[in-house]
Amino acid sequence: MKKYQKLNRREALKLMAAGSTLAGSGLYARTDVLSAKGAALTHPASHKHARIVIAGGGTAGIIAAARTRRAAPNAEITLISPNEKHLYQSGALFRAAGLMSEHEMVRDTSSFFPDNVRWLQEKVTAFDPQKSIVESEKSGKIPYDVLIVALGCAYDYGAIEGMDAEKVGRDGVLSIYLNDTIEGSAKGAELSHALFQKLQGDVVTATKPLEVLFCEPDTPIKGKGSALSLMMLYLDLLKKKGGSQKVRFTYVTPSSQLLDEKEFDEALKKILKKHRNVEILYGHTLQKLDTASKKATLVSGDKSVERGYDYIHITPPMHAHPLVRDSALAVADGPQKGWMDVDPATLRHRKYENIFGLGDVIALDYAKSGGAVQHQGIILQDNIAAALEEDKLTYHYDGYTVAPVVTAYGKVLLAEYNSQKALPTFFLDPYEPRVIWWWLQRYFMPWAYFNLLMRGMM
């Protein structure tokens, strides 16, 4: 059985002290997930001159535009995308707690471009993969000899009945998902923290315990674990103002599993029986709202439910980007319909061989967040310069991710796995919540985040 090192209040923040030496390390790059030979990946560069073009300027664009001029000095690299801010998202759920400035969650885009990459501040239209072309909105047709799709996901809050982006902040409903990628703002952060405030005040009057839904839906989810950790951050929170008796929690979840990854749900199951006004809604998923009664209807196979709540939280259905959900580049059947449709170890496109995809647009089960993406990064890195040079793919990305789950004020689950096992980063017992994992993701990850893994340096 494996032994783990038992750490106490004290040595967590003596070891985030040495918030340097994990940054040297490479936070979420363990090298034994990267390589079945447990080496970091060196591919030569290559110096050809080729066309690179990559579609997508979020996290997913920006870490592989600082990857690919590693693999490829001598190569033109245009990055098409819009955005002029850059959000870091992940910050959404302490700034709906009040836990963390919007100020702190934003960078000028132009800040992370490494040196000789051009950028076209304008919207992908079209993709045309049998004559190698790019469309845009100004610039026209742009051709490459590499494409790198990175346009990440698109909420689609229509999906579910009675409900639309525009209800967020009103009559209860609560949702940290919703943003502007584009002006780099977290509005759904805000309303979600405005919310909160008020829930808080209601919790004074209330008269019998008000009903907070928290709803995920039936689709694949960036970010997984973020509601569950708003729903635990705001129970405590609650409680340490001696309101929680007064809050019933229900979390409706379409799975049977909070976390993918067995031992990780069971350790987060364990936690949750504790709390006596939480509810888990196992096979359940939200079909309909009508925020004038206050309602949800709920679907279980041929059945539905009818929940009274006062809040609602709502992680919206997700889809694929639309320029790649309706383009040759998506899988055209089944459970992954949509989705670009790539080889999961090489991230090559099945079909065309000079396009490579990464983040949230590409077709994997659940291997949708940051960490992920910081690993898809460094294999598209080496393989971008193995495909310059026509030699075989031989880096592989194996699936990692990461669903870091707050379970109290100052308490992180830190739940890394891919669809085999557990992939814990240090040698400290992963089924147990840390203060080092809030201190790490409340304070250390953000400026990592910009300074390190935007730059390609982790």
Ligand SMILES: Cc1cc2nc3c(=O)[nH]c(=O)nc-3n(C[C@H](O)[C@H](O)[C@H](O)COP(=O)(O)OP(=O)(O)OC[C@H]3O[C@@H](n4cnc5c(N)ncnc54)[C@H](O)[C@@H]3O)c2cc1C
The other form holds:
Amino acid sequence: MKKYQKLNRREALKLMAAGSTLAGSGLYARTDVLSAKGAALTHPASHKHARIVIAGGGTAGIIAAARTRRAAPNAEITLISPNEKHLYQSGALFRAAGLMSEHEMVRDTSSFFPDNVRWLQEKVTAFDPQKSIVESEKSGKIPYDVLIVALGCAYDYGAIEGMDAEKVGRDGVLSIYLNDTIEGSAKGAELSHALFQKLQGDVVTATKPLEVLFCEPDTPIKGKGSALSLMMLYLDLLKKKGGSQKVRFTYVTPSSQLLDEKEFDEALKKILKKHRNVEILYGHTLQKLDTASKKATLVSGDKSVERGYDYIHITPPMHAHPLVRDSALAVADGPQKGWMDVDPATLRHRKYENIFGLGDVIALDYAKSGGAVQHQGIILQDNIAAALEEDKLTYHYDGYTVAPVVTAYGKVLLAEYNSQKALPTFFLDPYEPRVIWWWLQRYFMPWAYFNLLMRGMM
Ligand SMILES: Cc1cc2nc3c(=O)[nH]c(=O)nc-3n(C[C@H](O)[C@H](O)[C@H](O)COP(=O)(O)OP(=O)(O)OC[C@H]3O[C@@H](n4cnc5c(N)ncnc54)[C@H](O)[C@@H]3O)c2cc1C
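Would you mind giving the form predicted together with the named molecule, to go alongside the form predicted alone above?
In what comes next, the whole complex appears, and the chain from above leads the way.
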């Protein structure tokens, strides 16, 4: 057993207590009448014979299928999504550090389908919300009574001058984000791991510290905290091999905060201050990359600076899936332009009452995580039943999201919050990185994701 994986008696007692909280929190609750937190759903299931179409079969689409099945047992539910495989995207962090296998991250999409949900394994090609029709690649026009949009977000590596997805894995460019949710592959994590191994070799022969940049974009992102986690995990792994003094990490962010909630942000900044070879460059965005000369141009307001690097990790700019971004379903203007225009409390489209959205595609910039989808799924279950009965939608999403940040090998800060405050699931001090949260993220969550969450049981 590795040094950091040992639990002392106090931690073990806390883990047991946390386990009982998990069980008590409704993990095994009756999901027809209870939410994941054990709270009663506000609306009983609707027995109407409605046609419900779900666009997208990733985390949000599959959870929506499981929960809609319970909300509307007599409905004809169709899920349209091309991916034969399903990728556990959160695993990319551990994969990039060589701590998780591909096998642990991928399952057959068909293994998650609830009974009586029809799967059209093809792409949606257009929405016609005026006529309540979805168009798909092979099946053509599909009419619906209720539409649930769960198409996720798209990467835009090309928005950084000189950069494109093909450059990941070459010339010192890492990106754990690069993946293909249609193929079910986590290419970026594998390529990043290979480059980290190269970096470890370079450290041995380096005569001056290697410069490693981590750059966050100025768009909303999913998996907040993942790049920071990678930086701190790499730093700690290098430390264990005695090479950390020969590496300087710079984390570049357009924001003045690392996490969206103030107290978690402060807790994280305090931890980072202890690392002398980590610099945080606030208020800066990567504008241009010259991979041949290994130079990054960073902008801050009207100023720009050039930074040389040996390795650079890129979190790509992100926007809503193009089918939503370029449709009448998108927010037309303002900072959320292009993301799906839903009421943040009910998840119902602001203009089209028979359309709902959940997951990364919706216009909530800080709440793009699997944890956010878990909570949104419960709200959806209640509100779909209410909408079918033409009742008021009374169960409201509180904006919960989670950004687990690895602060060292074996330690995780479990940042659970909404835009106003911390929303810890457990009773332990949430601002403290803990071994048990490492166990939760590395071992429990991959299992729970496939066996509970994706079946709408969590
Ligand atoms: C590196 C990384 C680390 C992360 N870490 C965490 C973490 O630690 N904790 C956490 O909670 N979350 C984490 N996340 C975020 C989490 O994975 C996402 O928020 C979640 O998967 C969002 O689900 P979604 O269904 O909205 O999108 P996706 O899961 O991306 O699903 C979109 C689906 O749409 C389908 N699709 C695409 N085009 C079409 C089309 N034309 N027609 C029909 N279907 C289509 C795709 O096949 C895909 O199945 C991380 C993500 C990444 C990338």
